[in-house]
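Shown here is one chain on its own, the form predicted alone, set out as C-alpha cells.
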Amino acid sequence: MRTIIVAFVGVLALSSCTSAVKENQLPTDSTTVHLRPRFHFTPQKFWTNDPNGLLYHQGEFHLFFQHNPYDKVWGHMHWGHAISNDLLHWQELPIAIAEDSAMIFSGSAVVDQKNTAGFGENAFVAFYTAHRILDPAHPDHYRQTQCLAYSTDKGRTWTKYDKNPILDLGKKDFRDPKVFWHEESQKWIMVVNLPTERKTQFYGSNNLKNWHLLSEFGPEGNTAIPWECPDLFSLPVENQPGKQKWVLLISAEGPYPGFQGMQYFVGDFDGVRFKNDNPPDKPLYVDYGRDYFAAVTFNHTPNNRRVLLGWLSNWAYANQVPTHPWRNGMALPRMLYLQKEPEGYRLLQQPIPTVDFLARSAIKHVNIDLHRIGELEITTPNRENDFYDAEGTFEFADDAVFGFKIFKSDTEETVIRYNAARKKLYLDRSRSGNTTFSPKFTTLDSVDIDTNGEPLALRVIFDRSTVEVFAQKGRYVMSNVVFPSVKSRGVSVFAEKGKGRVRLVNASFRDLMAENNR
C-alpha cells in the first residue's frame, strides 16, 4: 500500500512513514460489492454504529466502533477496532473490548502519558458504558454504568478494570463518556450524558479511576429526543486571532423532526462549568443531511487539530440498509474550524486534506454560461471509477436553479440543487437507486443558505454509496447514504432552463484513485 502519514502542522499534510498499515482483503462474494465505500471505513462484515475511543498515537489513528460481530443488525455490542496512517486506508483488527454480562456501549479513550492511573506510561485507557439488561425477558429493563479498560500494547489487547464500574448513578440511562485532559486545571475531564433528562454532566479526576461531579449543562437547544454521545473541546476562532472558544457536541434530534442528528453549542468552559453563548432555545446543527450521527473528535492529535468522525446512517432505517456482508460505516473524517459571524460563533467543517492527494485525474471548466446549455455531462454511466470529488463556484440570478447530479443513469440520479429564490440547498435522493427498504428513506433534505449576493461554492465528495456536500467552505454540510445500481455512475452539472442566469465561474471534477482500496 502506498504509505501516507498524516502530520498536523496547521492542517493535515504528508510526512515520513513510521510504519505502514496494510489493508485486509475484504469479502467480495456480495451482490452489493459495488456499494462498499473505498475510503470510508466499513467493517469487513456485520453491523456497526457509533465511532468510539478515537485517538492518535505514534503514527497510528485508532478507531474503535460499536460492532455486532455476529449479525447485520444491532445487538451484542462490542468495541471493534481499526487503525490507519492517513484516516482513509483502514486495517481492521480483532475485537478490542468484548461483551460480557453487559454490552459495551459507546465511549472514548486516552493515552495516559504520565501514568496517572498506574497502568503504565502511555497506556491506552478506554471509558465505555456498560449496558446491563436486568431481566432477559424484558430487554427494556436495564442499567447503565461507566467502566474502564486499559491496554499496554497500543490497543491490541485490553484488560477490564477489576474495580468497575467507576461511575454508577443507579440510573437506567447514563451513557457515552468522553474523556480528555484539561491543561488549564491540570485534571482529566469526563463529559457524559443523562439522555432522557437532556443533560450533560462534567466530572473531574486526577487518576482516571475516581471521579467527582463538577457541574451539569442542559436542557438547552433541541430537546425533542434523548441526548447522546457528547464531546467537548476548544477551537481557535479563525477570524479573531488569539481567541479560543469551547464547543460542546450532542447527538440528539437533528434539523428534521423525529430523525436523529447532531447539534452543537459554543461557549466557555473553565474546567468546571460550560456556559452557552447562545439563547437556550437556539439549536445549532452540525449536519443538514439525514445520515450523520454520534460524531466525536480524536484525542491527542498533533498540534491539537480537531478531527471529527461520525457514523454515516440513521436509526430510522439503519437496520434495513441493503448492503452485504456489512451494514453501515463512517463518514469522511473532517477538520473543524470556528469563525465569528454577525449572529455568533459558527462551526466550519472541511474534508481532511489527505483527500486531495488521492486525485488521479481532473477535468476543469471555467466561465461557462450554464443556463444556456442546461446540463454539462462530466462523465457517463460507463465510467470506471465511482469515487469523485466535484467542486464548483456559481454566480447566479435571483431565480436560478442549479447544482450537481451524481450516481446518474437513465433511471437514477442523486441531485444536489440550489434554489436561489428560496435560498435553499437541497439534497434529493428520491431517485437515487434502491429506496424501497424503508418508507423513511426517500427524503428531500435542505438547508437555508443566503449568499448575500456572493457566489455559491459547493464541494461534493461521493464514494460508491456516500454523499457529503460542503457548501460555502464548509459552513453548511449535508451527509447522506444512497444505494445506486452499478450502472449509475454518471456525473453532471446543471442549470434549469427557463430559470435565471447561472455562470459556472470555475469547476474541478477529480477522479480519485482506486488502487489498493475497497
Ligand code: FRU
Contents of the next structure:
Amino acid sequence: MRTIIVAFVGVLALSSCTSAVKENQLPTDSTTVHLRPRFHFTPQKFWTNDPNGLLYHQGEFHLFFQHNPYDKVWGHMHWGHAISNDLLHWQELPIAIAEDSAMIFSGSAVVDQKNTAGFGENAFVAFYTAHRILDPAHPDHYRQTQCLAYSTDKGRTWTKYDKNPILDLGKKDFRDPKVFWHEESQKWIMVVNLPTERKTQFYGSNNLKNWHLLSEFGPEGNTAIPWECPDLFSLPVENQPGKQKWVLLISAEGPYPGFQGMQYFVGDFDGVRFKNDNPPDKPLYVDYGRDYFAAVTFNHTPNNRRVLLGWLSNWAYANQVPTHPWRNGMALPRMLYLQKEPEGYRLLQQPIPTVDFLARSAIKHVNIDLHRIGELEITTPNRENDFYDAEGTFEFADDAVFGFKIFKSDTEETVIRYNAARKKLYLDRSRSGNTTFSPKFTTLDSVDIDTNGEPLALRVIFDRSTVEVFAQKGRYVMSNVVFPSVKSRGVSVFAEKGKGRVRLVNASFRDLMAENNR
Ligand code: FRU
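Shown: the form predicted alone; wanted: the form predicted in complex with the ligand:
All chains and molecules follow, beginning with the one already shown.
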C-alpha cells in the first residue's frame, strides 16, 4: 500500500506548482469564523450538500457541489465549482451549471478524451438530474430526468445539451447519475438510482448521449431509507495480488437507524450486471460517524487511484448547523483499498496522503504508562492550533478505557474513547460545544472493534469543526462535525484511572500548516 501512496503523491507533487491558491478575503467579523475548516472544502458563502462531477484533469482536481447561491438553506440547487491541486486547498470558481426551470441535482462528470460525444476532444461532459417541479403550489409534485451539459474550457463554462433529457422514465424519483469509462467492455457506464424502489440501474453508451438499460440491482442491504448517489468502481485487493473486485456505494440509511449514511456492496461487475458477494440482508457501512453522506469517487485520477470525497453533514440537522456565512462542507478526501478478511472483502480508507505535506512540527511520545498518568496534555487551550493530525498506538488490558480528547476547555471536549471490555470505539460529541441547534445533534457514535489482542492504532485528523477518526489503518472510520467555542483548543491523550493498564506505545501530534481556504 505504501508504494501506491508514494506513487500517487509523486504525481500530485509534480502538479502542485501549476496553480497557486490565493487566499480569498472575507470579513472576519462573524462569530463562527473560528469554525471554518482550513483544509476541508467549504463554500465561501451559503449552502452546500453533495459533491458532484468529481474529476482530475491536467493538474487540477475539480469539485462541483450542490449549492444554493442565495441562502444558507437547501433550495435553488446549482452546481458550484472549486479546483485544487492537492485536494486540501480549494479555489472557488463561478457557478458552473445554474438552475433553470429545473433544479440541478447531483451527478458526475467525465473527460471525453476520444470525443465520443462530438463536443470536442477532452471536453468535460457532466451528467446531472434535472428536478422539475410540476406544480409550484405543490413542490412535492415533481419529475426527475437525467440531463447532460458540456464544457470545452476545462469546466469554466458549461452549455446544457439542446436534446436534454437524455433519460426520462416518466418517474418522480430517478436520480444521481455516475458515469465512468469501462475499459473491459469499451463503453461508458451510467449508474443511477430509483430511490424509492431501493434499486440501482446500469446503463451503457458509446457516445454519452444515447443510453440503453443493461441491468438493475436491489433492493438489497439496508433498504430503510431511499437510495441516493450511487458509485461503482473496481479496486485491487491488497492481500490478494492480481485480484480485483467491484464496489458499489449507495447513500441510504447508515449504521444509525433513522439517520442517513452510506453502505457498500462488494462483488463483481461484468459490464452488464453487478453481483453482490455478501448475503442480501448483510449491509456493510462506509463510516460509523454521523456525518458522512453522498460520497463518490473522482474520475480520471492519476494511476487510477480511488479517491473518495463525501459531504460532511447529516440531513437530520444540515439546515441548522451554526456556521456563518457558509453552511456545511466536504470531508477529507480518502484513498480507498480493499482487503480480504475471513468474512469477506472489506473497505479500507486512508486520509489523502497530501496531508503529509502540511505537517509542520510534531510532538512525539513513546512508551508511556498512560493509566498511571491519567491524562497527558498535548497542547494547552490557549494555543492557536485547532487543526492536528494525531496518531497513537495503544497496548491495553481487557478492562482499559482510553483515547483522545480534542477541542478541550473547562466546559467542552470531544472524546474519542475506546472501551476494551465492550470492544467499542466511541466518538462522543455530547459536550463538544454548541449542540443545542438541533435535538438530533447530540450523539454518541460507536463502532465494534475487536483488535484480537493486537494494539489499537488510532489516527484522528481534526480541522476546527471536523473530526475524522481512522482506526486500525482505516478499517474503521468515524466522521463528525462539532462546533466548539473559540476557547476550546486543548488536546490530550488519556486513560481512565482505576481501569486497566494502557501503554501508549507511540504517539505523534502533527501540527498542520494550511492556509485557510477562505
Ligand atoms: C442527496 C440528494 C440527492 C439529490 C441532491 C439534491 O443528498 O438528496 O439525491 O440529487 O441531494 O440536492
